[in-house]
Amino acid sequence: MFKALVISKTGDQQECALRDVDEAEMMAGDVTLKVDYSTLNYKDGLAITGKAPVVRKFPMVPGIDGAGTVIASSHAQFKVGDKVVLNGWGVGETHWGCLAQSARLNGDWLIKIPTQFNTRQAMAIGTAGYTAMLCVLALEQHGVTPDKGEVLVTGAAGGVGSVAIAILAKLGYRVVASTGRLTESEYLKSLGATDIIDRATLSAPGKPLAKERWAGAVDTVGSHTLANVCAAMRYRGTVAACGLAGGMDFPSSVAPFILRGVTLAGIESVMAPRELRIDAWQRLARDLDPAKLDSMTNEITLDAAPGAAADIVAGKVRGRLVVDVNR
């Protein structure tokens, strides 16, 4: 037996509780875990409020995220006592999750933890920075170089956006935070922003095309934000969208990319192939200063998780949150 969240839904109502599971209820795969942390990431606060139909089977162990030690394995890269992450492959969606003190999972879906980081750190980082990782790769292959101008991370401090920050600026580009929570100036500056905007300045219907300022950017937010800043990007600039926190629609035009040569480059971390996933991750061992990670994580237990998940989808949750499924 061990405790998991466990999502279930009897007509339209779902709800989302802490019990004791059997492992005969665990879902099949050939790596099973015992999980020492997990983490709270926006897709995570969508499948536990129920906000967004995110999970496809229920009943369903949420946590999209998971770090561990492999207890049992028969599967050829991975033994016992290796230290792993998950992040994605739809667990937590359609497969039981790490909201749990163990998981089962497919072996495929797993890259060692690199060895400079333990497994608190590794969920510290979880999908938002790993997905941020993706970003700043998608940037420097499309050409953005900290000597071509100011790169913009939308959605600046949220999870993607945090880490994003931190990684950027240790690069030696120069980023300017947009956030709708301007208490947090220190706090982004502290992760290395040089400059601080509110959203409302790119929240708002736009022009097809506004003065150049970006050489890059990071969008977490979509609709008229991701629309604005395409709108105001430099010549043969790139964008890096990831999110929607604003909305899924895009009312821009064709204009930045006909006439600037702006991209546009999709960041999808779920189905990454695993060359990509362990790019990233070595980058981020590399790339990421601990400390400042440190500064944007909060710990919470595993029973606190569904208050905190509708926090996140209110905005209200700063940098990340890593859960100890343990206590």
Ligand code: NDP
The other form holds:
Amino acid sequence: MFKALVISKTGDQQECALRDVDEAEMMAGDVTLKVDYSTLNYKDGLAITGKAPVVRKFPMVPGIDGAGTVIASSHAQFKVGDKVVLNGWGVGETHWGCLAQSARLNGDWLIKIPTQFNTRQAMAIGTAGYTAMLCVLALEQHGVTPDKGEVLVTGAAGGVGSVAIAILAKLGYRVVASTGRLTESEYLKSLGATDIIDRATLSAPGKPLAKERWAGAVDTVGSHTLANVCAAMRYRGTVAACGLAGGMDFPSSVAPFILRGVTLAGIESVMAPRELRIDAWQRLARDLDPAKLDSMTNEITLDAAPGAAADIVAGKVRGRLVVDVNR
Ligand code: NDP
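Okay, that was the form predicted alone. Show me the form predicted together with this ligand next.
What follows is the entire complex, opening with the chain shown before.
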């Protein structure tokens, strides 16, 4: 038996509770993990609160991320004792996830944790941090180098935003952070932001083109914010779009793309190919300062996760939340 959060649904009513689960109930997989830590991402918040139809099968153990030690494996690449990390692949949506003390997974979904990180740090990074790195890789691929000018990060005080700021600053970019929580300005500067702007300046409907400012951008917000970011990109700038914290819509025009050669780079972490994941995790080991990672991370217990899920959806969580599933 092990402890797990379990989401169940009766009629339209969804509920999430901490339960003792029998190993015999676990889904099929060729690697079994003793989970040390999981985490709460925005998507976990949506899954646990039921605010969006993230969970596709019930009952479901949530948790799109996990890090721990292999305790059984019939997969060629993993043996007992390996420290591994799981991000995405529909885990916590269609396959039982990692907000649990044990998880049985497909070994093809796992990667070994870079030796620079322990399992707690791997979950402080989580999907949010790995996605932030995918955004940085996309900016680099499109030629956004530090000398090109300012880079904007929206949803700055959230998980993706916080990690993106820390990485970009370490790489030498001048990072401007857009936030609705100006009280977090000192925190954002401590991560490496050089300037802070109020997100209200980006959230209202804007013009198709605005004064050119950003050489690059990491957008976690979507909707009018993304449209306004695109409108203010410099000639041949690139926006890495990964989020929808402000809305799923994209009320823009083609003007930035056809008149300024702006690139809108879509970022998707869940099904990203293994080689790209390994690349992103190696770059995180090189380009994310562990002290900054620590300063943006808070730890909670497994039974506190449902309450924290509501907080993250409400935009109240700063940085990253690690979940100690054994406490
Ligand atoms: P967080 O909740 O940690 O951060 C989101 C931040 O967005 C908040 O902290 C807040 O920042 C800002 N925000 C919240 N609500 C609004 C709003 N109504 N309007 C404008 N800004 C808002 O979430 P994550 O960092 O984990 O995820 C960020 C986004 O990225 C989510 O939409 C998530 O679904 C998406 N995502 C996508 C991935 C992919 O594969 N494409 C992978 C990972 C995440 P502040 O207070 O600073 O304004």
